[in-house]
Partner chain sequence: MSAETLYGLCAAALVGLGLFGSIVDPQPLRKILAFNLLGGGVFLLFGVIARRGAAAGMAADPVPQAMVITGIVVAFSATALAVTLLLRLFETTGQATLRTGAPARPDPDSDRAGS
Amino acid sequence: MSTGFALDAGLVLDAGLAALVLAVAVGAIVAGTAFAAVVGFVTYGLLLALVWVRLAAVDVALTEAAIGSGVTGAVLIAAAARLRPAEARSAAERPGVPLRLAAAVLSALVAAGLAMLVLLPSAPAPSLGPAAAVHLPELAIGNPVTAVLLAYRAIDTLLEKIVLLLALLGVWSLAPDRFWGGAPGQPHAAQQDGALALLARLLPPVGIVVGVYILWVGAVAPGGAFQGGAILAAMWILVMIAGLRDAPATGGRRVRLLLVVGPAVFLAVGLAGFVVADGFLAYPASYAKPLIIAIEVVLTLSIAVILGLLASGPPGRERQR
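Taking the sequence provided, give its structure as one chain in the form predicted alone.
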């Protein structure tokens, strides 16, 4: 009886979580203001992280919470604040009922198609899992997600980091020419006695330790560079928002070095594979684990800096000479 009760409780939890995710998603779509939509989006991301935990995909849950809700939420909140003066004007330009109805029908059709793919899969479902698992022990990486991302999907992982860097360059390109290389926005006024300032003093030491731990444990358990870098970026963003530290100039050599060191080391190790292994992004069997950990460490630094600067926005002040 206890087992049946546990199964029923889990089913009720999953059903309630699914209903809550749908309700929050609809709320974010129909929100009347941009800020309300962003709050709904952040809540939606946190609920999705719980869904991934229930699906035993802890790595994806960590990434969703850190990137999908944390850093992306901060970027969207900043964007909503910038767009607030134009929000009243854009409200009068909302699409008509026919266009909104067509969008709703199309969305329903896409959702139904995805549901059919999930609920009516081909039998047996095709999978490369067994073939991939055969060679994973050669990497000596206990976390199969990290092993797959840095071995089988290494090119995709490298391109993802380069895309992040290009996204930051795209944000910087929004700045006027005279601000190129300067600091993002205006400095935040520090409130020495405020709750935010207190939080920005207490939380970052703990967050840095957690971020480094998430990076290090990623070799044997859920975690890794993306999750650790996002946590470090969140701590940095908190310090800047509280006004304890100003955003750095985007033209500084140290900042730009940290931005490119991760993808550069990743690319260098990949090119070295032509000489010491079988080809591009191939690892020698005896050095696979140290090389993967080294790549993860430098990628964490670059990811943290990129995400922090993405949240800061384009340069808004001239560079100090």
Given for the second form:
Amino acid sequence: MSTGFALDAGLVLDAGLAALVLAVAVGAIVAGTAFAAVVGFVTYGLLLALVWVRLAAVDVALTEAAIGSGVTGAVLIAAAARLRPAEARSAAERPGVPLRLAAAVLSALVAAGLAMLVLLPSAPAPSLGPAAAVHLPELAIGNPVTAVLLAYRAIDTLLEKIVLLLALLGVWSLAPDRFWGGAPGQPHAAQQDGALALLARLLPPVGIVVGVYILWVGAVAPGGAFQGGAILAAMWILVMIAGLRDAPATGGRRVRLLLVVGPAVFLAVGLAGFVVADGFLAYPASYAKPLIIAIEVVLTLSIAVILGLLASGPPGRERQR
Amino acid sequence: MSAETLYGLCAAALVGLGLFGSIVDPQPLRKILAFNLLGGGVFLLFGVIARRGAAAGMAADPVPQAMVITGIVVAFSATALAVTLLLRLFETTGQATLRTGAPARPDPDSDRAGS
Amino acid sequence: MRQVLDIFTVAAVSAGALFFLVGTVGLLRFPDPLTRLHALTKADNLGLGLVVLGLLPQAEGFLAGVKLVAVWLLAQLAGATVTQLVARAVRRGGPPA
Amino acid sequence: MSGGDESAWPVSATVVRAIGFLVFWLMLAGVNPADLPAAALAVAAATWTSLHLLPPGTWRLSPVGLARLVLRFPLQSVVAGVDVARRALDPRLPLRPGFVACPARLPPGTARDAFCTLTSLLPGTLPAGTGQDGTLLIHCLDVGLPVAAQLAREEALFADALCGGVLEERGGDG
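Form predicted together with its partner chain structure, per the form predicted alone context:
Okay, now the whole complex, with that chain kicking things off.
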């Protein structure tokens, strides 16, 4: 009796959450201004993080809240504010009814096809869970998601770091030539903002403890380099937008070293695998856990710096020499 | 109906919604936003598949979950790059439109940047 | 003793939920963004405070209790900061450009 | 931006903050000797950041004043919440919203920012920036209430706790 009730209560919560996610998503798409749309999108991301918790994916929930909603939201909201002068004009270029109708039909078909896949699943649900569980004891990593990210599919994670670096290079190269190597942002003295400045003085130390904890606990529980790095990046971004500290010059040696140290150590350990283990990115059995933790620590640093600089945008000031 | 099916249907609707928005909305920034919304739907489908694949004492299949974490980070990189491209377009032409043949104003940096 | 604490928890958490509800009523009924901010921050902070207070007897140990209080304090700090930012933006007319 | 002069940091402030962050770590992670390296790293990084962002000496804390402030706070939260609840549920919606300009006697900077943040949690008041003449613009639910006087009293208590009671006298009438 009581379990039946609990299940029903859970399902009511799930149905309400799903409806809310959809409603907010519709709101973000049809919103009157780009600013309102971005606010809707950030809300959507946070609600999605709750959905991830309901799907037993706390690692993903942390990543979605920090990166998918938080840092992405910061980038989009800054862009919406900058693009406001052009908004009315480009919004007027709305496509005609035939195209909108065709797009609606196409979207509905895609959605219906996916819904069919959801409603008619293959009889034994496919799962790599048992395969992932086999080597967990040897790795001494209690969190299977961390094990997949840094052991079984380490090459994906390595390439993803390279993608992050490439994106940052792409962003930087969009700056006018004369700004190359300079600090990101507009060439104006960052003004300190009262209420925000206070938060930026009090919160970052707390955020650092939380970030390091999330990184450390990632070996045995939800958490890890991405989530911890995103929290550290958020603290840095807070300090920068509150005007307490300026963004660093993108040409600085220390900044560039921090950017590459994570991927470089990861790659070095991977190459060492040829010599001391079975091949690229193979860890010697007895050192797997310390190696993974060492990689995660430097990766966290690099991720934090890359995310912070991606959110700051291309260099906008000439380099001071 | 189970919670997984419920969220699966929600994910399918999100993909449709995001696809519609990214085709129909004329503003590039909102196309980027809609595309991210679409991405959220795709990731959620992964989450549903992972939850259905619960096995070996795990609450969900960790492989799709790890792929989604990678996916979220890559989606952010692409978004940051796309937004920067858009802002550069706006700085250079004074407008934010993807329409071909839009009148452009001369690039203020071209005298320095051009070779 | 256990039962008294449980009753206290139920009462305090319910009262907290009530204040969240009232804050939402204020959000819907109050006439302009600034008054709505009052409704949100004041009622929700008390609501969260009561929920935390109610959960304290259920916490496993001293540190878990500290964690609950820390959640309340951080939410207060964030809420108080964001409220001021929104209020200033509203006074200047619209979201920041 | 000051705070770069590391030799000037008093040991006591460093130790107090480090203990605070250690407690925060223990609260998150629990007491576990295996966590020692991570805990040490987290506490060191947090303390260093904290000393840089909020240099010691910014505030002159008085334990008695601080205790009074902390003890008053829950009561004020209740008053604030009940006040809003009463207005929200009253069918007549008794609101007389408006701005009240209060002269700010705390020196501009972190102390005043902290006071504004506290004020936004007090009953009936919501700081909405500073006017041209440096007064605090407070948005009130009921402009008929003696908001300015109430705020001046809070300011004095706050100054006792954080600034050694020092307030700038303004406008002649104190």
